[in-house]
Structures are given as structure tokens and as C-alpha cells.
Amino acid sequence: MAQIFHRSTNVLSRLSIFGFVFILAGIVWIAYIVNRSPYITEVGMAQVQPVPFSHKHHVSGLGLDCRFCHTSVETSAFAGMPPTETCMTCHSQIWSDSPMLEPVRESYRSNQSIEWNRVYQLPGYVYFDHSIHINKGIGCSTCHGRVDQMPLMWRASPMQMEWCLNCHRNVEQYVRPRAAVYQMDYQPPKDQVALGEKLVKEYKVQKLTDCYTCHR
């Protein structure tokens, strides 16, 4: 029987098959890169807020402790947002006529909360508790970065499952003394692993990596 297809068809077929594999691998690689890019994670992208609140000014400049505004961070799953009365404690006397702070004054007059845009937003199927991390010696800057150097707040960590598990599996590399939890410029010592192993035992820290730890 005469040959129907030219021999070059075999070459084209092989090239098509191998080409499809490489194209598929390329798509997967691009998806992997995009999923970890600031476009998805929003790392380093400052959030627009009703009032351009500067952590750099209030924390580094004025020396305010995190708990001055985030009052429930040690006892609740949520760090909490300060009521307008907290802002007005100072701003009824300082910059009381600033146009930039008019939304704060309006909130105080109307008793309507300011609608801040969340910087860290976890999916609804993820459970996270601030208090347990704080009380186990995980510092604010470990997740939120150098907030004291941020004129506008941005996300410092991707908050993806892979990132969380890295800490849960190697907690001795991140745990610090409880007295230093709110210290923004904290630098791990050279013997961090040895210190971490000691603190893990002292604070009874468990390496929780089961799915139900966060997905309840």
C-alpha cells in the first residue's frame, strides 16, 4: 500500500507533542510566578485609606506602642482598630484644624466609624488568632514587617499557606522573648536557633501543621 503521509509528518507530529509539553510547562511556570507576584499578594503595595495614617510618624516618631491602638491583640483573634475617640485624644489638641484629618473629626461628630481598608485580608476559610501568636513569642514585625518605617501601610508578607507553614515548621527560627514582641527593630541573635529551641520549650510552642489548625 502506498504511503499516504510524507515522512516529514512524523517529525511534525513529534515537534507538536513536545511543543505542547513545553507550552504547558510554560503556562504552569507563568501561573506560579504570577501567583507569587505583588499583583496577587499585594506585597509592598500601599493601601489607599480615608485618612493617610502614618505608622512611621506615630510609632517611630512619637513612640506609640502597637497596643495603644490595637488594644485587643493580646487577648483576641483580631488585633482590633482604635475607635475615633482614641485618635481625638490627641487630635482635639494637635492638628485640630488640619483638612487631612476632617474625616476623623466628622467620624467623631457623627459617631460613625471610619471605614478603613484592610491591608491583611485572609480568606474566610482560614482561621487566624493574633493572641496565640503574640503570647507564644512571635513578634509583630515577623508578619507585618517594619511598620515603624511605613509612612503608608502596606503588606509586608504574602500570607500564603506556604509562607505560614514555613514558620510553623521552623518556629525556633522566628520565636523571640515575649518582652521583645513589640520591638520593631528586633534583630535575631547569632544563636537564634538555640534561643528559639529554649523558648519553644519554655512557651510550650507546638509545631502545628495539620490542616485543621487553620482550616476549621
Given for the second form:
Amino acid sequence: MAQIFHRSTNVLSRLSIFGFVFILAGIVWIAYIVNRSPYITEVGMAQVQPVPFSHKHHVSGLGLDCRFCHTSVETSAFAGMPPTETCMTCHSQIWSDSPMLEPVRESYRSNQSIEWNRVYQLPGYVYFDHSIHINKGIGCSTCHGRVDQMPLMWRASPMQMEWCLNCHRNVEQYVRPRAAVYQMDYQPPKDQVALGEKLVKEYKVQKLTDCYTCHR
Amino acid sequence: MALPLLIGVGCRTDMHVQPRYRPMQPSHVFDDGRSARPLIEGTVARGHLRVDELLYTGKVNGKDSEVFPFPITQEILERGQQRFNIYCVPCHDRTGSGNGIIPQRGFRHPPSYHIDRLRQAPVGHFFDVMTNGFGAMYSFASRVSPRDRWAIAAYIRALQLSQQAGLNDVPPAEQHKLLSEGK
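Same protein, different form: I have the form predicted alone, so give me the form predicted together with the partner chain.
So here's everything in the complex, that chain up top.
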């Protein structure tokens, strides 16, 4: 009976047995890389919105405070999306015939919501509360990045558990004075850890790393 | 090949996307597509009936009040300053003269707080304007709580004083500082 495989294929089969471990490791490595890439985390990917609202213009151009629109961020889990009325506070008179803002005016006339596309979305099994982070001295830009330099919004943080835990474990590296929480261009001082340890005591910040802190 | 495929098929998102509404999530149940429902008119949460006319409307017997509904402390003034700087400064600017960045970009100029009419105006007037809007200004009632509106009104009073202050209003110990800076 003739041989189906040539002798040389023995090398291939030996190689693949030997290489199996490497191939497996390669697949795991690729999965690891992809899972941390913007394909999955959406970090740095601008979201298209019904109105191309620019935080850059409103925050660094006009100097509006975050809380002018996100009114419930100090007191509630949800930072608050401004109702159309908030837009119209100024845009009843400014750019009031701009076609770009027609969806805003239409929403105000018809009392129908503008359907913005979410930028940050946590899974349903994660509990998150804005107010406690704000009141313990975690700045907006720590998680949301330099919003004042974003013409359209994108995610600045991967919002993966590893990322959450990094801060929950090393909070003294991130905490800042309460007065600077909304300051977009805040730079941590050189002695951040010393300041952080002082603020952790002063604000009674707990290092909450129990599962049930977020998964409740 | 089969193993990763099997693992992949095993993935489900039931926990990830749970059948409940998060704030402002759309809903197919209601005609307007909102899961956040407006309160039925006349709804009062237990313990939140607004019986205190002065605190919630700024009026006493239908007239703008001359007094605050609670004592104004340093703490409340500072709260008022902070809220003023968030919500009022874009139009009224930090001194209250009405030259904020928004009027500079084309919005109708608000009057300065330092004109006689507003210096004579009862404090309840400012509360009423914040609550119900005035002229081109929208209501801020949904954005600023009643107590904060009073704190802002108190801070407006402080701003008005600050623009009319003379050297004799400064504590004697501080006067020489101003004089030496002025030279």
C-alpha cells in the first residue's frame, strides 16, 4: 500500500505537537490584547450624536462649570443629562437659527427627548455612584479625561474592573482637594502620595475593595 | 477549534443587559419613549408639601419678601458664592455687572445688580427671578434647590455691597493694606 503522507510530513506533525503550547499561548495573548484595545473598551473613539455637541467649546471656550448641565452629580448616583430646557437657556437667543441646533429646538417645541448616544455604559451588574466619588475628592477628569478638549465625546477610561480596582486600591495616588474636583487642567502635585494620604484621612476615604461594593 | 467555539457559544449577556431601566434609558412601553416618567400634576412626596410660602416662593402674602427664610451665615454665603459661580456667572459675570461670556456672544445683556432699581429690590425678587425666570432668563428652579437659591440671593446682596463699599467699611487693621496697594 502506497504511503498517503510523505516522510517529510513527520516533521510537520512533530512541530505542531511541540508548537501547540505556543499556539495556545498566542491565542490567549491575542485575546488579552484585543480585550484591552479600543475595539472592546471604545477608549478614544468619538461617538456620533444627533447634535454634534462640543464639550471643548462649552467648557474651555465658555468656561461653563460641569454642574451647569450635570446638575445631580453631587447628590445622586447619576450625574444628570441636561434637559433640552438647559440647552435653550442660551440657545433661545444664541445660534437660534442654526440648522445644526434644529433637533434641540424641535425637541423643545414638541417635548420629545433628544436621543443622545451613551458614551459610558457600565454592565447591569455594576453599581456606580457619582456623588460619593465627587464628595471624596475624585476629580471629573480622573475618569473622564480632558473633557474640555473633546470636540465630540469619547471614552477616556476603559471602565474595566482592573481599572476600577487600580484606583480603589491606590486611592492616595488619585484623590485631590475637593475644591479642585471640577478643575479640568488639574495636575497632581509632585508629592501626590503625601497629599493623597492626608486627604484620605481628612475626607475619611475608605479603600473599598470588597466584591459587594460594586456588585450588589 | 471546537473548544473556543463552545466557550463562545456559552457566552450570554443576560447579566450584562438586565431587564430594568437605568436613568434616562429609552422605553418602548410609553408613547413618548421615556422610562423616566413625569410626575402627575399635584403629586407631593410624603413630607415634601411646600407649605412654607416664603421658603419656596420668596413671597410673603403675595409680595416679594424683604427677609430671608433662614439666618444667613458665613457658610451659606460661601455656598451662595459657589452656586452663583456655577449657574449665574456665565451671563451675570463674577461681579454681577451683567457682562458674562454669554451676553458677549450675543445673548441679551442682563441688567447690572448695581443699578438703583435692583439695589432697592427686595431680596425675594431675586429668588422669584431664579425660580420663575425673567425676560430672556429661563427658570433655574429645576437646577438650583430652593435653599441654594436663597444662598445665591444672599451672595447677590454681598456683591451689591462690595461694589458700593468705601474705605470706612474695611476693618481698620486692613485699611493700610489697601492704601499702600493703591500707591
